[in-house]
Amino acid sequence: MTAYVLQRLIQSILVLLAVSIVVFLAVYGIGDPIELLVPPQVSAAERAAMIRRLGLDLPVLQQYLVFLGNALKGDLGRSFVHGVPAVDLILARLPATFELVLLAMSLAAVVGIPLGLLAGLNPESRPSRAIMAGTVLGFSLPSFWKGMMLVLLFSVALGWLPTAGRGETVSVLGIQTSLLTLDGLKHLVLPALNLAIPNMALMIKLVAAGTSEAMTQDYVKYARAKGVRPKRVVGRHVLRNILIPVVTVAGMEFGSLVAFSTITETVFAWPGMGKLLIDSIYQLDRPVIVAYVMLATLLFVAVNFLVDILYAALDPRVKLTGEMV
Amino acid sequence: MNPSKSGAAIVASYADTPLRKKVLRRIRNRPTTRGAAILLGILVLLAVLAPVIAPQNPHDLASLSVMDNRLAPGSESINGMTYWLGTDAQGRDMLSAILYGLRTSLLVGLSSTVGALAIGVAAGLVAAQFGGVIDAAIMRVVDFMLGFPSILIALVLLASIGRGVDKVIIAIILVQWAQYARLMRAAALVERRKEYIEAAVNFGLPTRHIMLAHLLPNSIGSVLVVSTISIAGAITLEATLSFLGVGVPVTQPSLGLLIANGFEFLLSGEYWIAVFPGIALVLLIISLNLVGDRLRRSFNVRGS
Amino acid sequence: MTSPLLEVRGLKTVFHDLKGAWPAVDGVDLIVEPGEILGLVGESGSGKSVTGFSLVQLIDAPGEVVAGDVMFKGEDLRRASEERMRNLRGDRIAMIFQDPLMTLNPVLSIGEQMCEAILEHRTVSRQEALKEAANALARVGIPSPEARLKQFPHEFSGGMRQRVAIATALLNKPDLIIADEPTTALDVTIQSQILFEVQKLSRETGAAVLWITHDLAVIAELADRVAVMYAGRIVETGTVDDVLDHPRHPYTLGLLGSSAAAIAPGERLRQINGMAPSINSRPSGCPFRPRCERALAICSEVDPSPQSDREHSYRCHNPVPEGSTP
């Protein structure tokens, strides 16, 4: 387990490394920083010196160790267009993102797994057919344009919910959330529907595959032959089975839903770090763009890491041991 | 007792019992995408036939007129022509804008999708024949672009280059070489490890011979099938670049330009301005999942 | 003579496909008395195993129970409702599947999957239940019970995962125990112990066992009674003495030849000719009749009825005489 813990540390930094110069290298090393920094009005000697202050006179492979030496202090660079340090702009934005994609992720799992049983139990059913013609749609419809028909549907078409913003939020521990207030939960309920339909799709696509194999299986026949009732049959025997599946996918998804919040934000309108990435992008505030991608690398590896964790706990077959790759 | 039964006899006896049909149904129940295959070609043909039947160069800032601004579709210009569709906010005629749009995006999905392929089944193939140190570095490569998001990877490569045709398409080569990487190399493997490419290796053929005349076309042929849904999956991620605002250039939309730019007026009623090419995009992405996942059932090749 | 725990007439299972439903099972009949062993013998595909299924109920689509009569104490099981098999499965009739590996839910506990045979049928406390299932675990040989409630199956080495179906077919002291192949995918010495335990408790508890194998020789040491499938009926019935010493249907004869077992040390390993007919090519006439050396003209037009001398039974137009030994 220890072995397991320190092979995964050390794998860990070595992608966030390979994230850093990459990103250093396409975001620093493309186009002239200063360019954007100084007004063009300021003297030569003033541009030289700010030049030299930013350190960006010094050898590439230069700037880049120090990028790196104040990325370990947790210094990922100023905004250009906000002046302050650009990740407490992104930890600010944080909560806004989190709830959305929480309440995503648990929407998926509760509509998806329910559905996926139900369209794994019996596949020819009609409900079931139409759910997983429905999975396609929910896979292959840009997310851009579902959330637009959302809009259009609720908000445009029968008034009900707000097309954009967070709404009235309260400070729990000193995060702000939208949770809490029903104003909030009205702001929150399309773009979080709208993130979670991928994710629900693939939730029913997995449990309900899954379903269907674990139905033909001899555990299945044999806790039948034992008179175990339907209901265990299917809600212990093969729920359990399904669970480890689901509960890996789920969790190696969370990136991604943080990754297309940034669509889901932009066309709510809703105030998180993706719609910053999309902001900072516009207005090529470099500094921004970087910490966000080091940010979202350090998230990605600390949750697939917590769900090796979680798949080991749920598989009894599995032990964690240093030798996986 | 029983009488003998030849198998005949048998079929009539039990011919009609509920279970059995509904066993029949299950095993007849296919999905129909005979439909998707039409409407596709459809789609292809007014894409290229944009030029010669759209009623309006919406390229051709001359040829708009302003005073045409967001007219309701079936309005009618000041020189009598008929807006059939509306008009935007620039005055362009919406069905003239979606006609072009479905070019653009048609092209970048197709380019990006052939460019990716390219570099794909290079990478696979290489990997797969020389294996060691360029296999795994390879490999390497291909599960750290696969770890991320590849909305993420186009967004930032973008955001460093800036927002063009040409552009978009680098973006989207980018991200999608790698899984073609990983299925040619998954292919190639298992026909490596076949008799024939033994026995032309005993033979003492050139390997860039094996690699190309034997290797390369025994084991493309699931990529290609796979290809056929990723050129949705490209057409989708162009959208997504374009309503962002990162994708296409104002002057040469596609569809999710159209969109995006329609999207700020669809709160003020005038929802043809996105909707309609919306629908377009919408009618095209379906149609090519449809015939790919088709294609790929037919061919039985697993998705990646 | 007391009324039978088992009397099946006529059961008749097809499996269904575009071109038509095809009997695997094709009118079986079969007798279990209580506290009986009925060895059920035949080769892969004769439909033995769809046969035990067939008597639970537990035929899955495209497979269909389409005929016959499944008496179980007087009670039809093929009108009971699924309620009632459920609550006869696992209580009244236990089963014991084939693979140990496969049958054993991989993540849940031994103890979980002991538990829940009793709390389905039983109300009794998890306590209870679980003290239950330690001394199955304990009565079929299996050390520190206790521990091993708690782990999970592939702590478990194949002949101990039998061993815990068997404990489990026990829990609810059942009637009836439906045993399909259960010592096929086990080594040798493992499947003489488990025969043995297998008799011991049959004895002991007073359970009717049907037992479904390919394997004469098994029968020979373990049943009282045997019946002989073959494509999808039974040819040949009676006490494993009888039928094994002094077979009067051809197929019998061929399988005892065939079976390592009945053959004097040194002796040649016979065969019987040709392939047993797959579901859906059986010939005219009697099925075995390809194969048989003993095929007059009849043979391929009428299929034969069963006869009987005494307990013995037998469907065949020209049978092995009587008094001949294999």
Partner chain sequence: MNPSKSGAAIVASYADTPLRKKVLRRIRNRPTTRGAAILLGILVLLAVLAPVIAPQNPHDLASLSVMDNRLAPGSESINGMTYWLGTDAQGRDMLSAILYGLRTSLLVGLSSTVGALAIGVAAGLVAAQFGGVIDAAIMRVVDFMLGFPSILIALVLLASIGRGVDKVIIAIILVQWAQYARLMRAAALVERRKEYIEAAVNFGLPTRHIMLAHLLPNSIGSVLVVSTISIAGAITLEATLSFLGVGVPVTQPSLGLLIANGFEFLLSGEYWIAVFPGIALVLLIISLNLVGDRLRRSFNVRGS
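Residue numbers count along the first chain shown, from 1. This one's a predicted model, so the numbers in the text were calculated from it and none came from an experiment. Whichever C-alpha set is largest while still superposing within 1.5 Å between the two forms counts as the rigid core. Compared with the form predicted on its own:
When two forms of a protein are overlaid on their rigid core, residues whose CA moves 2 Å or more are considered shifted, and Val258 is one of them between these two forms. In the core-superposed comparison between these two forms, Asn70 has its Cα shifted by less than 2 Å.
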Second form
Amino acid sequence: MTAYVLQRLIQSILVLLAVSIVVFLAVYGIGDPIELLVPPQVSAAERAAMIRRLGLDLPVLQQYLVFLGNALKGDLGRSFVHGVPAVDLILARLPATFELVLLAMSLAAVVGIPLGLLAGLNPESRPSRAIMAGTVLGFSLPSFWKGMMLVLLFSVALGWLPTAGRGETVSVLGIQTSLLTLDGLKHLVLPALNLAIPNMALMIKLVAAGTSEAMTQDYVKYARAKGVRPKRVVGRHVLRNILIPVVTVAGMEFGSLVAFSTITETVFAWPGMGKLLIDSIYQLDRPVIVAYVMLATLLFVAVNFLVDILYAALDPRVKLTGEMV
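Please supply the corresponding structure for the form predicted on its own (the preceding block corresponds to the form predicted in complex with its partner chain).
Below: the lone chain, stripped of partners and molecules.
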């Protein structure tokens, strides 16, 4: 276990280092933030002072080394626009994104796993074919189009749900959440549904494929021959074995949505991390963009590690060295 953790830590450090280089150089080559931060009427001296204060007068390599040195101390820079630490700005938006993704993935699992089982157990039935056809739509429709259609239907036409914003929130342990208020839940429904649809389709496909394959395995045939009840066969022998790829994909998708739910948050004006990233790109707020990508990479690394641990818990054949026994 110790050797595995050390190996993963070294790999994670190398990944973070490579990402920091690529992202820093990419962001450096996009536009000039001074053009947006400094009004045209300021003097040349004031403009030069602003450039020096932001450290933009240094060569790009020196800027990166300064950033890397500060990053090792936990400082990923200060926002050019807001004047506060970039990490604090991002973490302030994290609860809004986290609760949105949590609800979306919960919805995807609650709906996707039962429908996938139904489609996998009876693949030739009409309901199963209808479910699998629906997954194609779930994958194919663009997020921004789905979001606008949901707003048009449930907000404009029916007037059931609000169109945008986070709604009323309450403070729990100093963290604002909209999960505990009726108005907040109403604001959550549409963006969470928009995020859940493609992940629901993905889970249905994974579970259906895994169920169809598992039903042909000897251990399932043996259980059925012994007279084990069908519900027990599905719950104990089929579902347990197909959960491994589902957990893997769900973990990856969770991290992906937390990091990059930008389209949904923009469509529904949800004040989360994704909308902050889009706003920062428009404003050329380099420290926030770099800090965002670095934190997103760290999140992916952590999720991958946790998924590996869950692999070992769900399948005793899997060792933490990655070998099967």
